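This document starts with one chain, in the form predicted on its own, laid out as structure tokens.
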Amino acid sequence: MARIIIDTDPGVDDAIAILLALACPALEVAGLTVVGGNVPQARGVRNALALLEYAGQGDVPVLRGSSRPLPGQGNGKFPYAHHFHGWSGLSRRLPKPRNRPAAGGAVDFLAAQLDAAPGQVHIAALGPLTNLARLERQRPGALSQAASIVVMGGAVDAPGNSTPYAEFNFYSDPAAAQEVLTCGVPLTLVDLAACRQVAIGREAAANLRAPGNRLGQLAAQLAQNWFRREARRERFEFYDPLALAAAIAPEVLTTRRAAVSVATAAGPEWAASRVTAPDGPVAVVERVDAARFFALLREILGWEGV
């Protein structure tokens, strides 16, 4: 069984990814480290705790991470994505969690987990990369101890979703993204171009069912309610679930090695991600096997209708 730490800013797609990980018999979720991003860090922590309690896995630790981007980024605050995820971050109300976040912080937890089991802990980074950048600043080389790292972020040679050039996670903290992608540690980058290859429409979401699978039922409701909150929404792209699926089953992706840089200078292309050289440490996704991806959702979440 593979151990995984999910670095997350729980909005709707993060929540579906977390449920996918918790339901996967091949994964042991070692912890959730929370960063601000889709929602403020405190709300993200609450959402993470609530999801774990719903899943009956309240023993999984939740660690507070960065509530602000690295110094010098924008106005010093995460932009948040309330327009996409709603003010709570989740499209379904969950009971107030009884558990509290674990003592210590995300960076110390990540360092301790990687030190204790070098080459055995996988990391799925689903939000801004501030926690990972802070880890690498405080403990240079720490990320090289991970068994694998999958990052959801960037728009490599593709249109962004925060600006014409920038994807939301990288836009939230481009300096952190630049530091992680250029630290020399191998990682897989699941960017917007990849995520746009796996989506469902409003009608398909309405028909989602997961009989007998409680986690799958909640994941389906999150997607369905996301459509209900905005009548003009016609397409839900599986950003973070695809990154999590890549950690479970790398064969869903076809990648190419490259060096990738993130623009940190002020200007219209701020936070844009670009390939700067071939054969670098970043495995950039070129193609997604959509059939395999949806088969994974059916297998693990029990989804019918996709």
Second form
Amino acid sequence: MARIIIDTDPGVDDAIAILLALACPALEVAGLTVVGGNVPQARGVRNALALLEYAGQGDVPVLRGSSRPLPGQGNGKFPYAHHFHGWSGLSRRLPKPRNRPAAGGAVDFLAAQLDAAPGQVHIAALGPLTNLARLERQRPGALSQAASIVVMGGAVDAPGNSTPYAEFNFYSDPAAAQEVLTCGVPLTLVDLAACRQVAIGREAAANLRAPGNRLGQLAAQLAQNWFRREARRERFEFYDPLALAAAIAPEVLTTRRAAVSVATAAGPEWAASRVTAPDGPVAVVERVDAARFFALLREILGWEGV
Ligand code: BDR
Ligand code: CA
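Please supply the coordinates for the form predicted in complex with ligand BDR, as a counterpart to the form predicted on its own shown previously.
Expanding to the full complex; the earlier chain stays at the top.
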């Protein structure tokens, strides 16, 4: 069974990705390390705990991570995405969690897990890359001990969603994204252009069912309720679930190696991600097997109607 740490800022699509991981029989979730992003870090921690308790997996540790981006950027705060994820970050109320986050922080947890089992722990990074960048600053080379790293972020030569150039996770902490992408460690970058290929429409979401699959039912409700709240939107894109799916089943993507850089200089292209050389540590997506992705949602979450 593969062990995975999910670094996350839950978030509606993070939550669906987490449920996908928790429901996947081939994965053992070693921990959720939380970073501020879609919502403040403390709210993200609460959401992570609530999801685990709903899933009956309250023994999975939740670790507090960064509540601010790396210093020296913008106003020093995460921009948050309440306009997309709602005030709470989730589109369904869950009971107040009984558990507390584990002692110690996200960075120490990541370091300890990677040290204890070099080459055996996978990482899926679904939020701003602040925790991973801080890990690499404190323990250079730590990330090279991961079995694999999948990052959801960036808009490689594609329009952004925070600005015309920048994707939200990279926009939230471009310096962290730049440090992680250029530290030399191989990683797969699931960018916006890839995620835009796996979306669900309003009507299809309304028809989603997951008979007998509790985690699949919650994941479906999260998407359905999001459409109820967002009367003017017609597509829900599976950003973080695609990154998680790539960790479970790498064949869902076809990639090519490249060097990718994230713009950290002030200006309109701040946080833009660009291929800077044809060879490098980053596997950028060339093709998404959308049919395989939706088959995974059916297999693991028991979804019918997609
Ligand atoms: C990314 O930003 C967040 O809002 C989503 O959770 C996803 O990780 C998409 O740009
Ligand atoms: Ca996210």
